[in-house]
Structures are given as structure tokens and as C-alpha cells.
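Only one chain comes next, encoded as C-alpha cells, the form predicted on its own.
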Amino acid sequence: MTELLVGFSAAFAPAVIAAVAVGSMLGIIVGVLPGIGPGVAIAVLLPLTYGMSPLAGISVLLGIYCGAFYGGAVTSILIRTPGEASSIMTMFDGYPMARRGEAERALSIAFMSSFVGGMFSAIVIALAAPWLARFTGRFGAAEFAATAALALLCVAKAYKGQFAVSMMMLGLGLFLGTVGIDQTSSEHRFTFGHTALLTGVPLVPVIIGLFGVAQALVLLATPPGRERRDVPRAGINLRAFAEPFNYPSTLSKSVLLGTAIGILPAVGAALSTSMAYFEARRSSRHPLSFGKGNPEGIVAAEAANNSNSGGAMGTVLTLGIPGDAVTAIIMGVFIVHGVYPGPQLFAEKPELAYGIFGALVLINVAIMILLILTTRHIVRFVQVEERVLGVIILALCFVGAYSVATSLYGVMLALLFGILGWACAWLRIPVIPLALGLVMGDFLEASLRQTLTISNGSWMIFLERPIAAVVVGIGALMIVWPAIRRFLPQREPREAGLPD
């Protein structure tokens, strides 16, 4: 508890509070702008965090991450256009309520449900983190290598129907991570005589290109003159803030689901919101009202949506393994500052580890205050022209890529990977596995090399160590499970009953 209090007090430093306020406001705006997403904003602003302290820099990015979840509900409810994939379930009941003239009520229910989910996950993970860190502290090189490999496999498996393509992109990311001077043998690997590649492929320009430049190119390719829908007037209804507590069972189940699923690598908020929504519908006394403006549907979706953030950060801090693109970028901030997430972080820098959980609590409070004050005004961002956004994002991406090393090399690299990301978006090829492969490549290679050095080159060490063997077994089961399912008796398919 002493370390927890030290960490939370570090979160109340003036620089961190300012970072929380700025990041939260930017996150809300990003969530309201359809098609942008927190990954794009974080990629663009990543270079600006290098001059900050680690906690302040991470707080800015976490503010964008969490604020986008709140902001995504605005467009889902008002214009039936989810700002985030995880906000789709909110749309089913939020939009019918808005059409009935209850937009303020729907928004208030969504915001309070998100607030409960975010606060719950931050506090629960903060309390559970020491035990998780103690457990992962028993990991050796074999366990870390197996866990990293399992996390990357989960990323590839998350894209159903695209496993082979995801593995290809994952392999490309791991390959890019090997470029440069080998730290063990000092050999030049895949540099092709270019001195710029001796230090490897820099993470920041790649991230800016894959997410920022690529999205800017997508927006710039939007046909001009698209019809704009009218946005209903909306604000906050303070009386409706209490409505989520009228559904205690749905609220509690949703935050538990969101937190638990957030801990799992590569699963993401979209799955937790879907599971929470359909569980609420299944257990409701009025299931047929879902999809027609039932507030309980908004409560389930939004509570599960925002409770992912705490669980995802818990995985990064205790295992050093990012679960999605956003947490991978945030992990990049750690690495740039010479801080490596994992169980040792709680022993070496408890003020930073627990300060992040304290920042998450502050972020949720700051977002609620900002929403109460600014909701009537931020809805106007829905009307911003996509091509104007594309120009702004492209300019910010190039400025950020140049500022990393004050060189056009970063700009050219960002443009190259931006074109790659744009082509992947057109071909519907996921780029998140590439980014995670690049982030995790060094960690996986170092752990694997250390493991094989200990075992004199024997791969049996992964089966001789109990924890590593369990992790390997889970990975093997994930690979062969589709083949096993073919031999299992199939149940009759039931209608999912998705609302229109």
C-alpha cells in the first residue's frame, strides 16, 4: 500500500495533471471524429512526449486512449456512425434513443457507464498488479520467450479468416526488428551498406507511417461533396447520470468482463462490448427491447468498453507484452526513456508503475469534467470535412517524423510505411501484427537466445519448465483447435438477433 500511495502521489504532480488534461481533451475529440481512432492520434503525437518525464508522456497517450472510448459513443448515438469499432454495440440502442429525442439521456448514460468501467478497472488492476508482478517475477527467459510468442500468436489469431496474412505481417515485423547491428556478435544484419540502418529500423517513423500517414491518405482519397447528416443538439442530463445504477447486475458483469478481457493480449474492447451486450440481452426481462432504445444496452456496452484500458495496461506493466497497437505505441515510450516494462518495473520504479494507475484514475475524472463542460460544443467536430482532416494529419505526421532525429530520413521512412499502410487498408490486410512484431522482436529474440544458451541449444527446455510448458501447450492448442473442431459434433446454429 505504501508503494501504491507513492505512485498515486506521483500522478498528482503538476506536469502529470497538465498532461492528463491535454490528453483527455484530445482523446475526446479524436473519438468524436469518425475514422481517426486513438492509434492515429497517438502515433502523430508520440514524438512530442520524448521531452517529457516518462509518467507525463505516458499520461498524455493514455488520456487519448481512454478519451477516445468516451468520444466514440457520441457519434454512435447521434449519427449512427461508431467512432471506434468498440462503440458499435452502443449504436444499437443509443441511436434509437436519440431519434426519440433522448440524445442527452443516452449520452449521459454512456458517459457514466464508461466512467464506472474505467475507474473500476484502474483500481482493481492497481491492487492486483503486485500479485501479478510476483507471479511473473518467477518467469525466466524460457517463460518470457514462450509468453511473447503466445501473445504474437494471439494477435494473428484475432483476425479470423486472415490468419495466414496476419502471420505474414507478423513475420515482416519480426524481420524488421532484426535489422541493424547484432548486440551479441556485432554483425551487420540486413543493412545493405546503408549507415542509417546500423541502428535498426526506428520504431516511431514506422508507427507514424502505418497509422498516421496511412489514415491521412485514406481520408484524402474520400470523394468530395459527401452528404452530411444533421447532428441533433446534445448535451448532458445530470439526472440521467444515475440511471446505470438501476441495472446493478448488468453494470457489474460488464465491468468484470471488460477488465478480464482487457488483460488478454490481442483480444480488444470490441469482443468485450459484444459479450457484455449479448449477456445483458440474454439475462434481461425484456430482451426484445434491445436494439430499440433500451438504456441497459448502452450500460452493458460502455461499461465493458472502457474497463478494457486498466486490464490492457496491467498486461503491459506486469508482463511487458502489449496487447494491441495503442499499448504497443505506449510501450515504445517506455523503451525510449530506457524503462522496460515487466515484473522488475514494480521493484525498480514503483512510483512509475503505480503512477500510471493513478493517472488512469485521474484521466477518467478529467474526462467526465470535460464532457460535462464541453459536450454541447464537441459534437460540432462531427461535421469536419474528411479531406481537411487528412491534410492536417499528414502535416503533423511529417513534422513528428522529422523531429525524431531532425532528419528527412524519418520523413521518408514514415511516407514509405504510410504508403504500405494505405495499400494494406485498401487490400484489407491488417497492419497491427507488423507493428507488434517490430515492437516485440528484440524482446523475443533476446529471451529466445538466452533460453537456448542456458539449455545448450536444446528446445526441450520449453517442456521441462512447468510454466513454459503450459504456455506452449496453450499455443499448440490454439493452432490445432480449428482442425479438432471439425471432428466435434456441431450444434444447430441459432440466430444471433443482431439489431438492424
Contents of the next structure:
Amino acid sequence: MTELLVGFSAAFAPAVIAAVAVGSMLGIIVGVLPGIGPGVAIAVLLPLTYGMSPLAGISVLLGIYCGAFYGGAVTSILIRTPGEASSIMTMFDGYPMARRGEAERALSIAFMSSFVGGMFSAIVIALAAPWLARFTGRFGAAEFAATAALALLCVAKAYKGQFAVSMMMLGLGLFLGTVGIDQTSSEHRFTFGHTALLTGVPLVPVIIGLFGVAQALVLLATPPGRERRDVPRAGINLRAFAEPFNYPSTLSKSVLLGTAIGILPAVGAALSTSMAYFEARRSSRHPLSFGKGNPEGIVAAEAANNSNSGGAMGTVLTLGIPGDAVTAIIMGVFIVHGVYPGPQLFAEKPELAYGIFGALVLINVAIMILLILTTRHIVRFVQVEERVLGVIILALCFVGAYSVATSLYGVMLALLFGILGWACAWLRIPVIPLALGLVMGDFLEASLRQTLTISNGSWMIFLERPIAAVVVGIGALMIVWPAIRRFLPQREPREAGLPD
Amino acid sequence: MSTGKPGAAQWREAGFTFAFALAGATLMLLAPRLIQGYNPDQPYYARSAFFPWLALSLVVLFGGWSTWQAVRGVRRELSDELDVAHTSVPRALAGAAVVGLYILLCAAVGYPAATCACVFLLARQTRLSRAASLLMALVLTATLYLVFVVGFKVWFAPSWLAGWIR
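The form predicted on its own done, now the form predicted in complex with its partner chain:
Below: every chain and molecule of the assembly, starting with the one above.
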């Protein structure tokens, strides 16, 4: 409990509060802006955090991450354009409400539901993290290697219909992570005699390229005329803030579901919002009103959506395993600052580990204050032209990639990976597995080599240790499940999932 | 995923994934030679080529599998990471070319001039008017200069053109 208080008091340092305010505002704007998501914004703004303390730097990025969840609801409700897959469910009931002149009510319900979800998950995970860290503290190299491999497998499996290419990109990311001096033998791997490669392929330019430059190229290539939007005037309706509490069962089920799913690597907010939405519809006395402007639908979707953030950070902090692109980038910030997430973080730097949860609580409060003050003005960002945004992002990517090592080498790498990211999107190949492979490569290699050194090269060690064996079993089941499912009796097809 | 006769898109995808698989296989074969000071006399798990080999085997195996799927006409689902469905390929390539020019100009004429010129070019490429493009270039250059060079003290090398003139 003392560590929890130390962490929360660290989050109240003036520099962290300023970082929270800036990050939250940027996040809200990013959520509202068309065509860019939090991943792009975090990638582009990552170099800005170098001069900050780890907690302040991470707070800026977490502010963007959480703010974008709130901001995403604005475009879903007002113009029926969800910026992220996780905002789709909000659109089903939010847009019909806006059409019948209840935009302010819909936005207020969405923001309060998000607030409850965000606060709940941050507090619950902060309280549960010491227990989780104590459990993962018993992990040895074998358990860490097995868990990291399982997380990467989850990421590849999350791409339905793209499993093979996802695994290929994962392999590429893991390979790129091996370039440079081998930490065990000090041998130079795949450097081709270039001194710049001795320290490896730098993570930040790769991230800026894959997410920032690639997105900017897509925005620049958007044909003119696609971005004309009529936006209804909307602000905040303080009376509607209390409405989510009219649905206590939906609200509580959704935040629990969102927090639990947030902990799982690679599952993502989109699944939690759809599960919460359909559960709310299933248990409602008026299921047919869902999809036609039922506030309960917004409550379910937004509460589940924002409660993912706490769960996702819990996994990064207690296991050192990022579940998606955004948490992978945030983990990159830890590494840049010389901080390695994992169970030892709670023992070695409790002020940082718990400070992050304190910052998450502060971020949700800051976002609510900012939304109350600025929603009426922020909705205008919906009208920004996508191609103009592309120009701004490219200029930011250039200076961001340059400032990593004060060298044009970073910019060249960012351009190279930007073109690769754009080409991959064009060829229907996901790039997030590449980024995750690059982030996780060092950790997986070190754990695996340590495990095999202990066992004199025997892979049976993964079955001899109980926790590792369970993790390996889950991974094996995930691989063979599609084959097993073919032999199981098929259920009758259920009614179509999405509302009309 | 849907299957059918492979079209141009599938052949493109197959070519791309095959290139990756081939590059992966080549690197696997050449790995001992591409590692400076490689010691093959250690147990397999202690060798510095062990993990790169594992990673590259994923590239080869799944790159090969993806190629086979594409050649069979299996149509992969669109990635939801980036929506390229309605974008123009030449325009995207032109944008990348301007960034390449930006890198060259930055070394030649310095950061502020290069930023102003390239933002103007990119803005013109998006069909903004000349006046609007110029305004955007000036405002963005000034903002980036103030934030990064003055505020965050990011150092840019002086332009070689200025040095040459002097």
C-alpha cells in the first residue's frame, strides 16, 4: 500500500501533471482528427519524450492513448465515421441519436461511460498489479520465454485470414532485432561492416516509418473530395452525464469485460466493445431498440472500450509483454529510458510502476475536464483535410526520426520502413507483428538462450516446469484448435451479429 | 479468406512474400559468414546465429506458405491497419520521393530552407493553391523550427552549400 501511495504521489509532480494535460489534449484531438489513430500520433511524438523523465514521457503517450478513445467517440457519433475499430459499436446507437438531435446527450453518455471504464480499470489493475507481479516474479527464463512466445502467437492469430503473413512479419521483426552486437558473445551480427548498425536497427525510426510515414503517404494519396463533412453543432450536456448510471448492470459488466480483455495480449479493444455491446443487447428488455439510438448501447461500448487501457498497461508492466502496436511503442519508451518492464520493476522502481497507474487516473480526470471545456470547439477538427494532415505528419516524422540520433540516417530508415509499411498495406500484409517482433526480440532471445543453457540444450525444460508447460499447452491448443474444431459438431448459425 | 483463380493482386502478393522467403533463406545460408567472429564450435544454443536462424525460419516457412496460398488464389482480407483502398499509388510514391528530396536538401541547404521547400511541394501535390501552400510551408517551418530547434535544442548540421559559398 505504501508503494501505491509513493507511485500516486509521483504522478502529482508538476512535470507529470503538465505531461498529462498536454498528452490528454493531443489524444482528444487525435481521436477526432480523421485518418490518424493514437499509434501514429504516439510514433510521431515519441522523440519529444526523450528529454523528459520516464514517468512524464510515458504520461504524455498514455494521455494520447486514452484521449484518442474518448475522441474516437466524437466522429462515431457525429459523422458515423469510427476512427478505430473499437469505436464501431458506439456508432450504432450514437449516430441515430445525433440524427434525432440528441448529439450532446450521446456524447455526454459516451464520455461518462469512458470515464467510468478508464478509472475502474486503472484503479483495479493498480491494486491487482502487485499480486500479478508477485506471481510473475516466480517466473524463470523458461516461463518468460514461453509467455513471450505465446504473446507473439496471440498477435499472429489475431489477424484472421492473415496468420501466415503475420507470422512471416513476426519472424522479420525478430530477425531485425538480432542485428548489431550480440550481447552474449559480442559478435557482430548482420552489420555488413556499417558502424551505424552495431547498436542494432533503432526502434524509433522503424516505428515512425511503419506507422507515421506510411500513414502520411496514405493520407497524401487520398483523392480530393473524400473529406467534405457536415458536422452538427455539439457540446456537453451535464445532465446526461448521470445517465450511464441508469444502467448499472450494463456499466459494471462492460468495465469488467473490458479490463479482463485488455489484459490479454493482442485481443484488443474491438472485441471487448462488441462483446459488451451484444451482452447488453442480449440482457436488455428492449433488444430491438439497439442500433436505433439506445443510450445503453453507447454505455456498453464506451465503458468496455476505455477500460482496456488499464488492463493493457497491466500486462506490459507485470510481464513486459506488449499486446498491440500502441503498447509496443510505449514499451519502446521504457527501453529508451533504460527501464525494462516486468515483475522486477515493481520491486526496483515502485514509484514508476505505480506512478503509471496514478497517471492513468489523472489522465481520465484531465480528459473529462478538457472535454467539458473544449468539446464545442474540438468537433471542428473533424473537418480538417486528410491530405493537409498528411503533409504535417510527414514534416513531424522527418524531424522526429532525425532527432533520435541527430542524424539523417534515422530519417532514411524511417522513409525506408514507411515505404515498406505502405507497400504492406497495399499488399494486405499487417506490419504490427513486425514492430512487436522488433520490440520483443531481445527479451525472447535472452530468455530462450538462458533457458537452453540451463537445460544443456534440451527443449523438454518447457514441459518439465509447470507454469511453462501450461503456457506451452495453451499455445499448442491455439495452433491445433482450427483442426479440432472441424471435428466438433457445428452449431446452428446464430442471428446476424450487427444491428441494421 | 476467399479462394478463386489468382488475379493480378494475388500474383503481386505472391511475388512479395516469395521475395521475403527467398531473402530469408539466403540469409539463413549465409548467416555464419555474415556474423563477424562467428564461433561454430559452441553448443547450438550458445551460437550467435541460433536466434537469427529461428527468426529467419519463420520468414522462410510462413513466407513460403503465404506464397503458396496466393498462387492458389486465396484472397487475404484487407488489413485494417491502413486503409489504402481509395488511394492513388503514384501520389503515394511521389510523396515518398519528396521525403527523399527532403533528406538531400536538408544536407545541402539546411533544415529550415529544406522544410519550407518540401512542405510547399507536398502541399502543392495535395492540390492546395500556391498561396495556401506557401502560407502552410512558412507557418509549419516556423513552428517546427521554434519547437524542435529552439525549444528541444535539436542540432542540425550547417548546410554544405552555405559553407561552399563562404
